[in-house]
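Take a look at this single chain, the form predicted on its own, given in structure tokens.
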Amino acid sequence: MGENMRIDARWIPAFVSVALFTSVGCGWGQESHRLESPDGKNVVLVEVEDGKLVYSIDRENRKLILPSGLGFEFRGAPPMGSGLVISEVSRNSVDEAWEQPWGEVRYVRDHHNELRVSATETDGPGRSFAVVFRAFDDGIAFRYELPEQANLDEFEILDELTEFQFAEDPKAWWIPANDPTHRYELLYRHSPLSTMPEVHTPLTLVTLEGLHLVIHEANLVDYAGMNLTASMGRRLSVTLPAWADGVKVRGRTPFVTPWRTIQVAESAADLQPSLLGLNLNPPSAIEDMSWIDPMKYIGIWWSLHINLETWGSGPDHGATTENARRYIDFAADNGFGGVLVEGWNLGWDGNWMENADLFSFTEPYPDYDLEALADHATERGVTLIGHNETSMGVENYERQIEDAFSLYQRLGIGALKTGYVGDETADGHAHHGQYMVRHWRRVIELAARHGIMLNVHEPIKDTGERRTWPNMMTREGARGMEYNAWAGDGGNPPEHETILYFTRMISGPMDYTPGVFDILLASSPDGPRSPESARVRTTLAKQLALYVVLYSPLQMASDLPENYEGQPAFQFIRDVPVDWEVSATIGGRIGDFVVVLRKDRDGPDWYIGAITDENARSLEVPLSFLPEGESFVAEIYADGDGAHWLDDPLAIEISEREVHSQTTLTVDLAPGGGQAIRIRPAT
């Protein structure tokens, strides 16, 4: 099979002039009020319809979200609602572009159209609301914003009325958020909209004409995560987690909500590198981010997930000082940024997922010299990165995590890995409610003043705040490589990462930890594994080609050390970059198959990475993305010649082979296989 797939030249950015317009205009007649996006693809409706706020979207004329309803409801107060009047309108244009100081491209332009409409009651309490729309080319946004007024104060919302009433109903890619963890670490499934239990954003849908669709959310910072839940009426409508009381929000006026998006493509391609969010975040935060550092790191880590060592103390446990001197050096031998250690602090003993409360985030075993080994990772010229599971016990990692940073800090350690493994608090807050939401923000502030990069585990999801808090660099937020170690669970399966780029990787940067190479798990105590037990479920090469497809600025090289020694292959990981100029989506389709172009920030290469589901493909890319005139080389790692997942994962051919613009490489993907190429100037 050979599909033929050229780059859009949308996703090479050119420098953007600013321009900014403004018009304000307000009234009291109930007309309709129309936003276009800049392009004039997608338009916005908003109205008052039998005294209800509503808004619908068409596409190019083609009708994608109903009229749908907006609002509140409040514990202890009526709700917000109904008995509307459109009380002002205004408008305001926005073109100029910035630039990311790391990220999957460098530029970013933010062009929008912006309505902003109020609405007030007409009886009753007399309160008003304005919802802000903001239309781009890309996707619609919209927020509500609660005024300071006297008739509205401190508030708790039960219930937020925000619908989305879809004109068809379109095939949708989730994961349940009703699931007994709360968290967002299962496989994707796919059915009728319709048909949908309560599940988790980012949402991909894809219509029967072929238009896709994420409905996901940005800039959260006080108020709780979004989840979605369907009707068979193709309506969805927002849920949130609540506290232990039930309330869902709890604020005082004046106040914003995260903004709502919806973000539009003609395509799967189209949908990455997804910018809507970002682009609903303020600027950043941090004056100076000149210690904010993408780096490739490894860690003790993956031996502890295939039982070869332990995160509690005793005869196996990992985080000893010379295993973790010999990680470091490792690292520092082979150009990694940094070393990750688990299971360096006390409190792992016992069972450590319901004993939150005696984790210490300062105290070392006594095997573990932290304070020695922080100053050979700095003379080496790495970092430790220091290691905080909670498990959910947030009350005690609060208590101590002013000391535990400055502590960190004092020692170098400029990096840090926390995790919540758990349901909900101690008190009973939900995982991704707003007291958690609260908390998540306050690390990310305090690990700023601190000068701490963040790599969170058991997260909330990401909606941009990577814009004003650069600090805040990846997280998990999804089934990752660990849950190919677990026997018992089955492993990823050989779709699971061609899905993962079309729905999670949407919302931002991805701690998947790829790297396996011993496939087989042949350095575990059980293994090597067998096909039906879980193992890894990928060839050598498409291991490779994760580095390109799944963006994370904090990338690991997650096997163990020896699994690397004499290995050809491990020179890609060496070689390949973790922060971008450009990135592009040269083709793909949800749980078939990804082709990803990404150019080095730092240096003149191009990169390609090329995944598939359980099924071979061959695949042309033309390389006229290159200069004219100039000549390159290939370097090729590609499934070898009989590889599959399944019973020949190993089999690999790295080549190289002069190329230029005109060239069109043949790609082929073995089952559940995959392609890196990196491409460099023939001198």
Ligand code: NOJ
Second form
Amino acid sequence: MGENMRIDARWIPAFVSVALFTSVGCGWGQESHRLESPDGKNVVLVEVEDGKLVYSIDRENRKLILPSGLGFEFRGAPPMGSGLVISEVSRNSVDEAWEQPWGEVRYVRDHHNELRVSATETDGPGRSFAVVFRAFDDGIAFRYELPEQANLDEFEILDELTEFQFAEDPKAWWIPANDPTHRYELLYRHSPLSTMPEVHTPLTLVTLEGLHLVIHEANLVDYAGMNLTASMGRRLSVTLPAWADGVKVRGRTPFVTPWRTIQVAESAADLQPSLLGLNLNPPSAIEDMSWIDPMKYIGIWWSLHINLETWGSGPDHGATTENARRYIDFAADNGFGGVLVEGWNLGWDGNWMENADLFSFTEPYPDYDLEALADHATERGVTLIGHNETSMGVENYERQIEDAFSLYQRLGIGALKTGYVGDETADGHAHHGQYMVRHWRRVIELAARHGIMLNVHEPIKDTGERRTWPNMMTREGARGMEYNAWAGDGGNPPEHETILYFTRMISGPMDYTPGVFDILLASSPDGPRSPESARVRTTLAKQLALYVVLYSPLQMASDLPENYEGQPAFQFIRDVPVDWEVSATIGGRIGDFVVVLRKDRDGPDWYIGAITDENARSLEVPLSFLPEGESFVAEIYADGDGAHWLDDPLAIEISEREVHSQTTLTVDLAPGGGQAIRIRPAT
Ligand code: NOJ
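Follow the form predicted on its own with the form predicted together with the ligand, if you could.
Once more the chain from above appears, this time first in line as the rest of the complex follows.
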């Protein structure tokens, strides 16, 4: 089977300097207002129909979103959304580029046209609100502004009335939101949009014609996370997780909501991660970013998940001084920047998921010499990565957090993994509601003040906050590698990561924790796992390819150090960067395969990662992105003869060949397989 693909040079952004221009216009009393993206392809129409403010979206004369409603329901006040007239309109245009301190691309272009429409109630309280629309070439965004006014001061939102009324019934790739226990950690399913339950965003949709759309949100600061519920056929309505008393959002005017975004791409290969959302977040609030440093890390972690060691005290305690020293030395010897240690702090004994209040975030177990290990790590040029599992005991955490972060700062612990295993807070506030969103922001800001980079597990989804707070490096927020360790779960199927790339990863980096070499889990106490139980469902080469496909600025090599010793394939993990100049999807189909190209930000090397589902594939990848007339060497980590995720996952073939811009590589992928390629200058 062959799948031919061509690299699309558009995704190698060459813009370094672009003009900034701004124009402002005003219109009064018109009932219909049109906004176009700079390339004229995405068009928004805003109008009042029967006293209701509605918007619709077309792309090149194709109807995407039919007139859809906007507004709010409040506690103790009439709903806002009917009996309206348009009272003010203004416009703006922006074209500017900015540089990321780290990221999947170095430069981001923010090129959009803006339309701001204010609507006022003609009777009743006479309140006003505005909706600001931005049209980009790759999508549309809008948010509400509630200005300060006499009849709207403090408010409690019971419902946001935003709708997305689809012109057709696209195919949707979704995870359910009505299952609070999983915190986004479910396998993606697909179905017509009209038959979905309440789902999380990002929500990826494919129209009959093959247009790819992603509905998501940006700049979630002080609001509840947005879910979407299909109602009345093709209409999606916004649904919001609640405070314990049922209120969705508390606020006071002046107030702005997060942006609601609809990314639009002509095909899967045109669908690029996250830059639209970054443009909708304010620039960095951190002036000196020199301490923020993407890195690869290892950790006392996988051993805990395969039951080889324990978080809690006892003979198998993983976080001992001796063990952590061994990890620090391995990290230093192999060029890793950090060592995560879980189970270092008091509180893990007994059922830690139910004993949230017992966690101390400053006191180590007696067999873990925190100060000496921090010193040893510093001496060896590595940082310890702290671990704070809260089990959703956020009040317990907040009581200790200032002391804890001061301690970590004094010890030179420059990165922290946090965790929020649990369904809701002790007081009953939803995991993804406004109460928790406020908490997560507080932690980001406090961490920034203490020079700490963050990796959040069981997080709120990524809405681009890393632009403002570049210490917010990565997060979980999907089913990661750990599901392959948990007996009884069944693990992640071979197609899993080919779906993640086009769904969860659209929102931003993920701490997926790739790099398991002991695919059969022979290191677990009960020996190699059978195909029926949880185990890693990929080939070894695919584990390597995931370093290119699944972007994370803190990227783990998750297996035990002893499983990397003497393995030639480990060289790829040592080489692969975590900070990129450019990134591009160069081919793919959701749930089938994906090929990703990235260029090192700090050197001349290019990397390609290709992964497939349970089907073998042969892909033609032209290297036309390479500078003409120069010679390169491709170091190829391919599935070996007979490789198969089920029968022979370890077969790998490592080879080198000379390549140049005219070369087309044939990339053969085994069932559940992958290929990882480093392309370096020949001299
Ligand atoms: C779940 C996290 O995803 C995992 O990485 C961590 O080891 C455990 N919680 C314990 O905090």
